[in-house]
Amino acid sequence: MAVVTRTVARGVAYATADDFVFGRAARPVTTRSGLVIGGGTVFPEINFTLPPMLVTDATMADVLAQYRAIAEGICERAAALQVPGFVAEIETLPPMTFHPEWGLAVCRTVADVLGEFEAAHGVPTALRLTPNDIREGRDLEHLWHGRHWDLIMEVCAGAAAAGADLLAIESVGGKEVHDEAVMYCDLATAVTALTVLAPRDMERLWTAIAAIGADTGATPAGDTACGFANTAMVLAERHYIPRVFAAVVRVVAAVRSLVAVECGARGPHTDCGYEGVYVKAVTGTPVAMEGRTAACAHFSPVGNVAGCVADLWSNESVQNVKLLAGPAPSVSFEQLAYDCRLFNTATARGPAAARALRDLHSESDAGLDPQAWVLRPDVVVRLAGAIVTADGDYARGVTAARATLEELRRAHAAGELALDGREADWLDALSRAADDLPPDAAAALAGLDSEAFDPKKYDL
């Protein structure tokens, strides 16, 4: 296994929120087709999946036909709507990672359609491949070797040859512990999972993915905390856990997601990681974001504010089912395309117009939910600046938790953020818990009480 090489971010890419806006990143990414992400234009990123059906050797012909039809429908709308470029994302389903040849065949099928579209219309596209992280379950031998690891590496290694431009993943190191933490709103365990266990995994995983990118030409893009922070968000939306806890988890998750960039990822960060705004604030890498257009996959309280600094605007994952207008992926793509037109029209009017549209997106959501508040561009820049002053992932996580709770308390006291009595009580309880967090990573691990945690899988 490659020796971990990590360059830790010590500052932020944006001194103030003035230039922290959609479509512009301090470090744009240019794909092989010439699509410049973060260079001034917001592009749609369409994410799609199969309708309910089995994925087996016997059904693979039907699976590939589904993906070809999805891609052709998207390209048809792209031509009709005169989009200046777009990204398509394939998130492999578990069988497609357990059988890499299936996932790579899907990738080739979609890549072929995109290539045909580029040749016919001269419009650049890019394909993102996001292998499903199968490294969980009772039969997992180890996070960094054994069958599960080897299969993921095989998909990643074959991605560029199969037509993928961008390589991403939603990794699960630490998730088994974090799931328990979310169930009990246990802040100490959540911070340990996100800033001790998850970075330990991501250092190894992203060193390997970055090396594959260097060897194959695929751009190592990023790693989202979907399984961590989005799990908390969805549970909060269903009133199972407090929203203030989910908001704190979102910011602490940024510490974990930064590791991918520090180990070689270049962006764009993937759509379902709303903590990507913190990654952009610190590193300047472009980000994909999803908001109101992700309602096809999950509800959220951040439908507008999520678009404030988006460089790609996405829809999460939509099934290929028939709607009145046509296939759902084509419908989702049209919604994304119109949103991007508005973003880009504001940009064309000048920085003041772009900031005005950004701020309207922010103000329409931010005061109604703590999870939206922590995505405000000014709040993000302020909290990101605090996080990077700490030395080490765990210290960053503690700083993130405490600074976030302080920010929420300030905004609530000022009448800027609405919290009901239950949420206000949880804000007090979590603040006390933050004051009592273990002093360092070693103490946090020593105090970890989790039935799901197997230290051997982390070489601990």
Contents of the next structure:
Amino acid sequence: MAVVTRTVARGVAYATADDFVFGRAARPVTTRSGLVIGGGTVFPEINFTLPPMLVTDATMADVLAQYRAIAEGICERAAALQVPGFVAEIETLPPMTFHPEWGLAVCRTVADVLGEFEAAHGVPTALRLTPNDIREGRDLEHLWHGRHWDLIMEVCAGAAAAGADLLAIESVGGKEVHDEAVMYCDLATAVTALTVLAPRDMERLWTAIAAIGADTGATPAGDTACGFANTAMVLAERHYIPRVFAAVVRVVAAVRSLVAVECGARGPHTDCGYEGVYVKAVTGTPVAMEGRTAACAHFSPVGNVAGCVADLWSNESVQNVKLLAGPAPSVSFEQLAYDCRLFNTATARGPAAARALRDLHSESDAGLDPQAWVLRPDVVVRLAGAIVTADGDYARGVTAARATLEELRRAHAAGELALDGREADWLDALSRAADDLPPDAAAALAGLDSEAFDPKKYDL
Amino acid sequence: MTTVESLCEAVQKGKTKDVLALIEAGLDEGVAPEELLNEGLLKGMGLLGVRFKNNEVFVPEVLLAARALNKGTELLKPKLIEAGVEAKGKAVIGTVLGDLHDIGKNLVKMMLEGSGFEVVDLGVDVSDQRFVEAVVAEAPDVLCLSALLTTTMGQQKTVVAAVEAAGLRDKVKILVGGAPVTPNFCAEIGADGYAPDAASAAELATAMLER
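We have the form predicted alone; now please give the form predicted together with its partner chain.
Let's see the whole complex now, leading with the same chain.
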């Protein structure tokens, strides 16, 4: 098996926001099928899931029939809309990781349909396989060995052989601690979870996934902080926590997600990790993003700004239910395809037109929510530059938190970012908390007070 | 302001030290433990719950208040037992088999405790059998089942059926919740109630006690 080690990023791929735009990445990815991601064209990335049904041995025939029908419907739309290429993502449901044979059967089924489409139409496609990270719960022995780890590795290796082009994951190392932190808006604990515990796990996880990629030819793609930053985003949307806290978590999460690329991932970063724009700014690897087209899966305050630097444009996920226009995944694909046409038409007109469309995406959202503000391309480039100057993951996390809070305070004071009274109060409270963050990772770990944290699972 | 009113305020502000000091002061003044619980701790938590429902405070403020409430209840407990005061009701809660998402479940637990319930938390990924065992062992008034995924919500039906098969269906009210769960689904699987959020779940559980 190949051996992969971590190479820490020391600089940024984009010094200014001028070339930081959708469809173009400094380090494009070419898949086995010849799809060039980040090479100048934005492609749809369609994700889908089952309608309410159990996944068991008894239902597997129905499950596979569902996936086949979904994939066929998508290919039909792709042909009708003359898309230049697309990516399909399968996120395995927990039973499909606990029973790899089920997840791999789904992977093969969808890969077969995509292969038939490619052969018939000469249009490249790619299949992203994202195993559900099952390393949670009372049965987990350890993050890096034992049944749960072995099953994930089995799914990744098996998927590469079963036709998956891109390997991704939404890993959960540190999440049990972050879940507590997010409920209390405890900045110190959140930073520790995201930049001490999560990177410790990701380094092990991603060097292993990258080795599988090297051995099989599949592309190790990326790892979103969905369980961290999207949890915060959803809780903020429900008015459970302040939006400014969710915005800070998003940027600090970039430190965590960057580790995947430092350990061999090459992009495209997975769709629901909005912090992926920071990963692109630092590494130049392409990124999948989801915005207004993901309204079928969850609310977000970043529906337009999320598209500014997208190389793949995604819907997050949609259940296979029947709509007036057809199955929901087909409908969702159509929406993605039209958005991509617009992105690519702007690109074809030249850099000025692309930047103009990008800036409209940014300006239409950014001033309304701090979570949108931190996705502005100019803000991303600025904060990313600050983050990589810090030495070590924890120091990067502290820098990310402080720089983000400073940016939000500046934008709010300048009247560019609207925050209500409660949010402004929390911005002050979080700024004070940022000033008091522990000086280093050892102190942060020593100060960790979490019932959920089991140091043994991290070899600590 | 009386000691009980100050206690009510201190809970809402999540000031644990003040809560403990005010309980001691109240007991010294001869205030009945039940009054300190109901008019101080639980009233304060109830008022904060209303403010939370009206989007006037965030969860961290409610959690700090819940922490103060729990510490205060702990301090009062021996006096309450002495006085023969019982919890308003008992709830057993958990996420169903295959579902590891527990933030919603934890919020419901917090709101139930804030409403005066004793809560037994079974955690995540709980099998139908463990839920049945807990109903037998704990004899709760309410059983709360949480599911976040479309592929795990079916387990709520399995649990309802298991409780029925064990001959316990008339002993406990079953509440269901979670992002994909709907009132129709609740009715379809034979559960007793559905709540769209944590505050509503506590209100519904309280209402169930009166039925």
